[in-house]
Amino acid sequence: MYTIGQVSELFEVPISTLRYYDREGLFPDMERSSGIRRFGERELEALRVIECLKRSGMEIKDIKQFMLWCARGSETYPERRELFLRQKETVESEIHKLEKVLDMLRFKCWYYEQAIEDGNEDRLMAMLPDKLPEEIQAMYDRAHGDQ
């Protein structure tokens, strides 16, 4: 069993956030000893899932719904699976957007390295938009695609 302070350090989550989660019912079966919260493995796993869902962009009210489904048992497996499928799609979409951002950053790093070497952008401007080195062209195209 862990204290709230230990869990806060372990997960790098403020104690106030853990208390909020508890008030919201996200740790329904948490043990208490003289009013002090005691986190067991069940709560730690719940916290891992809560933090994952939060990072995926899910709101607390929806996480709370998930926890209610968990408490209801196996009859809610389809709802839980659907929730995770939706969040997976959301995260995959966000990753795709970030990959485009990363390609643009990589392209611009290369571009300015070349401009520094050349002392100007003349050669580079003559290469745009479709006469870049193959690997750089692929980055440029991904960064500029699906405008």
Second form
There are 2 protein chains.
Amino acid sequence: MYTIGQVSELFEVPISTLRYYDREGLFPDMERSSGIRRFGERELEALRVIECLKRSGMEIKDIKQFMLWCARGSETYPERRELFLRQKETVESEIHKLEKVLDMLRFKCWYYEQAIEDGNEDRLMAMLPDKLPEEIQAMYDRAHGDQ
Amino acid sequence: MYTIGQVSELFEVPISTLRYYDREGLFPDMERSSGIRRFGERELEALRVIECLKRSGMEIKDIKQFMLWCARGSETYPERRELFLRQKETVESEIHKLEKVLDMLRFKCWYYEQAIEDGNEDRLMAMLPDKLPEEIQAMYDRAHGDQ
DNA sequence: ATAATACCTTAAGCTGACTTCAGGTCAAGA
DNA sequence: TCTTGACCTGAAGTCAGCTTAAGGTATTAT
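In place of the form predicted alone, the structure of the form predicted together with the DNA is requested.
Up next: the whole complex, starting with the chain shown before.
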């Protein structure tokens, strides 16, 4: 069993944040001894899941829903599985979008390297939008294509 | 040249957002005809870059800095290149973190599939933390490992 | 005994990125 | 003529996710 201060150290999360999560219902029926929160293995795993779901873009109130399902026991396994399936798809699509963002960023890096060498953008402008070197053109197209 | 309404349609961005960006200085010296904003090719490319930089996690005020560099001409090529380099690393590391999140999510999907089959978590609990099937164990370890 | 720590609570404050509101201009069509 | 639609402004409002403030309790160290 850990105190709030120990968990804060362990997870590098501010104490105020842990209390906020508790207030929002993210640790349903956490134990207390004379008013002081006691974090057990259940709460630590909850915190790991909270960090994961937050990174995946889920809102606190939806994470709370998940924690309530956990507290309700085996009857909610299907809901919990659905949630993770949905969230998995969300993250897969987010990574996909970020790969496109990366193409744009890599293209811009190359672009400004060239601009610095040339001292201006004249040659570059003349290459746009479809006369870029093969590799670069591929990046540019992926970055500027729709969807 | 496009009106704000046309750009809003084209990019699927609310008019209020475009005006907000303008107010924040993201379209320095955009043209106007009798008070009405005229979006040219420069502003459209700016908007593409804004969407990319926002996705990459950059704040509006830093995007404004970039737009000001653009307005200042060739002397700021190095700053602009540095910015894209930094942002590229940010996104690469973000993708890396999301891959770990995915491992956690995939693990949880598997976990609840098993729990549904078994009707309880007894067998699963007994496998934790290091007696999981090989493939799954790898996910679990990547998701629970530090750093 | 007292002072320093580490915990507690409720309520208010903050930040970023928008959105909404109230009121106004201007050109084109019925 | 008048009204509709697309634009404009400044100011205030919203929302999520925290953080800070003000005041209090309980345990341990000197």
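Note that the rigid core is defined as the largest set of C-alphas that superpose within 1.5 Å between two forms. Everything numeric here is computed off the predicted structure, so don't read it as measured data. Numbering follows the first chain given and starts at 1.
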Rigid-part rotation between the two forms - which of 29, 126, 75, 92 lies at its hinge: 92
Rotation (degrees) of the lesser rigid unit against the larger between the two forms: 18
Core-referenced Cα shift (Å), residue 101, between the two forms: 3.2
